[in-house]
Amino acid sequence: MSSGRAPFLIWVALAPALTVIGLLVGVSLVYGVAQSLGAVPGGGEGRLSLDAYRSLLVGPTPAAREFWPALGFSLWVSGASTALSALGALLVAAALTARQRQPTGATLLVLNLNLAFPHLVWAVALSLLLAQSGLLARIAFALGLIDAPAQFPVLVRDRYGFGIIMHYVSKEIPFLVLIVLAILRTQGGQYDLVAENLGASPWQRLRYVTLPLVLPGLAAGAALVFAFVLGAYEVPALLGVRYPRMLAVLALEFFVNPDLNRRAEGMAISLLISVLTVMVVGLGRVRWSA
């Protein structure tokens, strides 16, 4: 087989599956576009307008009074959520593979079983545990730290979004943890090897070695979390509190609301969630690229 032909039939082979999901894709954004523009069923004229965005981006409406926190909301908490679990993800498999060592097979399972969680069954363990009314703070209270379990602090369900962000970095360490080791295994200790020959410190061997070893599998799995995170509405709904709310919560509540025109409005910031996704992706990729 000649190596001019190898991208074709790579491509001939890949059709099938591409097409289903392209199929699906473009049918769900040109239906997502079109209810966000007015194309309500029975929602009255059917006539197409960009009410919908205005209603939300500019003018003193409910609706933009409410996105606009949602909006910063939503990036602060997708933010601090990739950035910790990057930043975690990095030092755990350091000190996984420290001198050459492999990681376990209970360190392995460890991590495995964490990602075997749905993330909704960890959020209801989280705020069983670290609710004011949960285990910890009446562990607190029985040992005599506190004089009511309701001075524990606030770690779920708080106006910064804490327990959303805890939950997201327990859950996302360890995936970005076997994406990193699985970077390190295929590049073997020979680097770090020569550099701790050469008098680096840890610190210097991770930061001028494994850092750029890692930095385009470890780029690729942060876009991947903050974009689900963006997105995610379960954890938010469940650890969140009532304002401000991430911006997946808010359009939910939109679009299920009874009133059939606040539907575009709920439609409009699903599709801006994801053109907001595209382009924070985007320019990471262009900013480790360069």
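We call the rigid core whatever largest set of C-alpha positions still superposes within 1.5 Å between the two forms. Computed from a predicted structure; not experimentally measured. Numbering follows the first chain given and starts at 1. First, how it differs from the form predicted in complex with its partner chain.
In the core-superposed comparison between these two forms, the C-alpha atom of G144 has shifted by at least 2 angstroms.
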Second form
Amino acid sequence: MSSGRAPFLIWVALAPALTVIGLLVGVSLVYGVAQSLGAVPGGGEGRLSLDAYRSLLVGPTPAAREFWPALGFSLWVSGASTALSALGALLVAAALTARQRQPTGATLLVLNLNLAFPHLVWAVALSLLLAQSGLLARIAFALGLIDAPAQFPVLVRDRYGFGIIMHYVSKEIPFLVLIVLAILRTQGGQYDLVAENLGASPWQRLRYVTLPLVLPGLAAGAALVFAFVLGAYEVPALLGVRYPRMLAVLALEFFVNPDLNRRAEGMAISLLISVLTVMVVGLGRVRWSA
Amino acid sequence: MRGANLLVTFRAALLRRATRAVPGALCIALLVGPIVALVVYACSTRWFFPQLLPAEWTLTPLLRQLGSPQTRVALRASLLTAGVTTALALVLGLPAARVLGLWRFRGRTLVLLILFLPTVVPPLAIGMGLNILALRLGLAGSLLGVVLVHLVPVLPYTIFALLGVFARYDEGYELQARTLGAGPLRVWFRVAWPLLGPGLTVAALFAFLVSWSQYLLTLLIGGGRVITLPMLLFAAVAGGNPTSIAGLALLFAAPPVLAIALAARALAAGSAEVGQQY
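Return the form predicted in complex with its partner chain of this protein as a structure block, the form predicted on its own having already been given.
Then the entire complex follows, led off by the chain already shown.
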């Protein structure tokens, strides 16, 4: 029945959504690429050139001096956030489903509630908790561990990106846990029980039963997390320092610069980020679903 | 002798339990700690460093925040933007999701890929690319411009949420009702809505939340003239006191948190994939 439908009707139903998305994304990419090549929309159309990319990628220009550390910092923060969230999610999901105990509604509610907090709010909350005069520092003082705010370790707005990483780990663990739980629910927890009856230890069950079962889904989810962190602006802007900065922060700062060369460089950075994120997500889907 | 042995065993068990509890405790601290800090700060006044808890618990700053004209204007802009975006996303997304969810046809994978792409390309690149065009078309700084650009992340999520709903839907019911003589309106209200209603509600909720949480796209297209709650919050972080920052953050987080809590039953029923990023 479904294959007998008039193809015409199918495309009529799809047209509005496809047009809006295709037009907005397509136009934004075309304008973005044009600007990164030095075309000044509205003004006199200058010659197109790869100057912006050249000055970003091959130094020694001021832009390159900022680009490479920012790229390194972005990869460090995204990589660490992704690895820790995936590991955390695996452990939490395994603990939640251990001994045939179905995760209760309350647990699922807590996980979903964490997802409901906008990133901006979560970053604010995290800095109120972890700042040098924050709630944790007050607790440390009450326990006699520190005498002054300055003695509390710098956990947010630190130069290693710990604050940003902690933000994403605490936000993305619930996201990945829900993915893993969905897989475990649909693909039967019976394997775990069989393995336990055959004498497998909890660690062996995690390594040889749960992990192979959830790996494709978890990898695709982790790739999404990596791409999301790599392209995000708000959280690194709130929880980061002036140096080193993440690529997205650098891109926007260049983009709002009155100097038109800088604008082109900012646009080029954001396109490079996009290429990276699309590649990573593509790999996450292909590599494990093969 | 035996007593000493027992003691050793007991101590070992205690130690094992403690080491096992540490990761769990750390997890809970990281998931719950920020929320506690947020609430305590929002309900405090003049709470200086070494004090463990505020000397005085009060809702006054929170209420003052809620009553300020600035907050009200931003709240209105946020509700309006997210509301209009949600309505548009449903109108555009419903027919597409129905076709994609119910039928297999040539080109379906390509369509899904095109719709999936904007969820992977960072909003930064989309917003920066559309910035100049919006200026040229006179859409920069207007609510319409902001709504249009919000559709880029919102519409794909809406369609993917609805896709799951339609995948579990059987068109046969509609066909039967039509055969028995019901008109299209009657089929929609008596057959389709009772079956699709809960799923549609959850999809609308997510569309609203994705739009509600946007900061960067509003900034790049709104050009500082469309001031939504996240814009206000971002500005407050740069130079405000912790109490008012926490109050504003709480106000901004309240609708999504309430909505998710209310929709918890539908969520637990198994649409975990919808969560995603926003």
